[in-house]
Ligand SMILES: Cc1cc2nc3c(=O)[nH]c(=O)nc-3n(C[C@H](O)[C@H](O)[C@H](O)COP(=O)(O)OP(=O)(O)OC[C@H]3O[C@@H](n4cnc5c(N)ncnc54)[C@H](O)[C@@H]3O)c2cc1C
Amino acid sequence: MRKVLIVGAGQAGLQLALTLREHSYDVTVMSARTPEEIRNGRVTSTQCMFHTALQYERDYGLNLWEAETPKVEGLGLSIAAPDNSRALDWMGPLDRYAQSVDQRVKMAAWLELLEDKGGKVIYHGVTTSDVDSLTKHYDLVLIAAGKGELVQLFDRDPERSPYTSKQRALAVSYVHGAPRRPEHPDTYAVRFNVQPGVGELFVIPGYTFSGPCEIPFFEAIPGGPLDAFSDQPPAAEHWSRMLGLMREHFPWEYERFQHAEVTDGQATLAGGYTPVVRQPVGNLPSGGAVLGMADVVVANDPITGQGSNNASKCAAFYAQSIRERGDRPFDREWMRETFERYWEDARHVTDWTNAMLQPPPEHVMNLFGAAQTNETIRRRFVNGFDDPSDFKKWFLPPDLAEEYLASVS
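May I see the structure of the chain on its own, in the form predicted alone?
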């Protein structure tokens, strides 16, 4: 039985571990936190997962909250006018629903599930020195912890990383108590609000310990008015500050959220990071090699909501590649080939996400404007969140956007 060590207990690491256990691999996961510490800890992300990623979970029986989690059946876009009314306001339908489960709920339960299924879990923080000493005991070591010193094992790939600083400052709250959205009260949908020159406000229907909730989060242009959370205020103050900024910049959302409250005392998050692609193989001081996965090697800004989707897809690609390797060694060449197989899909997300961090060019505004009265455009844009490779065919290149617009007008 081949022995695999996975350092990190997030979406990518645990999905891969649970998948490999189903195929009888000897899997060990190292987690810095116990399930109870995860449950009592701060929220970590917004994680709206679209159909392809959800199906990877279903394939291995990991969709434990599908029945009670709101089914997100569309995605809406609102762009503010100079007077703070909405210059554009539409919603497009998803062909297959998306869902968002609080990762505190999911990762704590998945850790326990892994142990129930015979996997080993070591609850301990991990340093480079620890990993260096452990590699000789395993056939393969993967690093799935996107924060901390282990990330430094993987060099930045400058050809695939156009940014050298963070492009947005993030502020997230999990809340409940808001009435259903008046634009489409019978349909759960992600809402993408844009205030030009200031930033974006996303709202995601989700599920947490207390049941269904909503997850508003700011994507603030650094130094702008929404970039107001660097002092990491307590949850109640964090949400009060978000409401105040909503009232000023997204008044239509404030109207709905003004009486909402945070779901718990750890339901807020603030931060930001530089989008980056790293080399997939990390070199250890003793000469050993480890393979990076998910946001260790491809960290996109969350403006397109692809983080957990990428993590799930990475786990699925890597699981398949590990199984196909059979008894042959997991050497550096195999590690690079495995990553490139994943990158062939992930590069579309990175290209699209990096483009969305810039002010929308004229051809994109023309498409968004036409979508107001054209459901074909709305549907195609919205379903691109499940298959971002489609955007290169009609949305990103200006000439193809013009051709597409002419073909559907």
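Between two forms, the rigid core is the largest collection of C-alphas that superpose within 1.5 Å. Residues that one form lacks are left out of the comparison. Residue numbers count along the first chain shown, from 1. The model shown is predicted, which means the values in this text are computed figures rather than measured ones. First, how it differs from the form predicted in complex with the ligand.
- Listed in sequence order, the runs of at least 3 residues with C-alpha movement of 2 Å or more between the two forms, after fitting the core, amount to a single one: 147-149.
Please give the corresponding structure for the form predicted in complex with the ligand, as opposed to the form predicted alone shown earlier.
Partners and other molecules have been left off, which leaves just the chain.
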């Protein structure tokens, strides 16, 4: 039985570990936190996942909260006018629903499930020097430790990383008590609100320990008015500050949320990071090599809500590649090829996400404007969140966008 070590118990590491257990691999996961620590810890994401990623979970029976989690059947866009009314306001239907399960709920339970299925879990924060000594005991070592310090093992790839500083400051709250959305009370949808020059407010229907919730999420342009959480205030103050900023910059969302309250004392998050793509193979002082996965090697800004989707896809690609390798060695060449297979898909997410961090160019505003009255455009844009490779065919290049617009007008 081949022995695989995975460092990091997030979407990527645990999904890969649970997948490999189903195929009888000898799997060990090293997790910095126990299930109890994860349950009692801070929220980590808004983790909205679209059909393809959810299906990878379903394929291995990992969709344990599917029945009770709101089914997100659409995605809406609102762009503020100078007088703070909505210059644009529409919703497009997703062909297949998305869902968001609080990572605290999911990862704590997946860790326990892995142990039930015969996987080994070692609760220990791993240092870079630990990794070096661990490699000789395993056929393959994967680093799935998110954006933590182990990324130091992997060099930045400057050709695939256009940014050298964070593009947004992030602030999230999980809340209860907002009424159903007046625009479409019978449909759960992710709402994407844009205040030009200031930033974005996403609202994601999700599921946490106490049941269904809503997750308002600021993507603040650094130094602007929404970038107001670097002091990491306690949960109640964090939420009241988000509400005040919502009233000023997204009044239509404030109406709905003014009486909502945070779901628990750890339901808020503030931070930010620089989007980056890294070299997939980490070289160790003793001559060994480790393979990076998901956020370790491709960390996009969450403006397009793709990181957990990418983590799920990365786990699925890597599991396939590991199985196809059979008994042959997991050498550097195999590691690079395995990553490039994933990158062939992930590069579309990076290109689109990096573009969405810039002010929308004229051809994008023309598409968004036309989508107000054109269901075909709305549907195509919204379903691109499940398959971002589509955006290069009609949305990103200005000439193709114009051609597309003419063809559907």
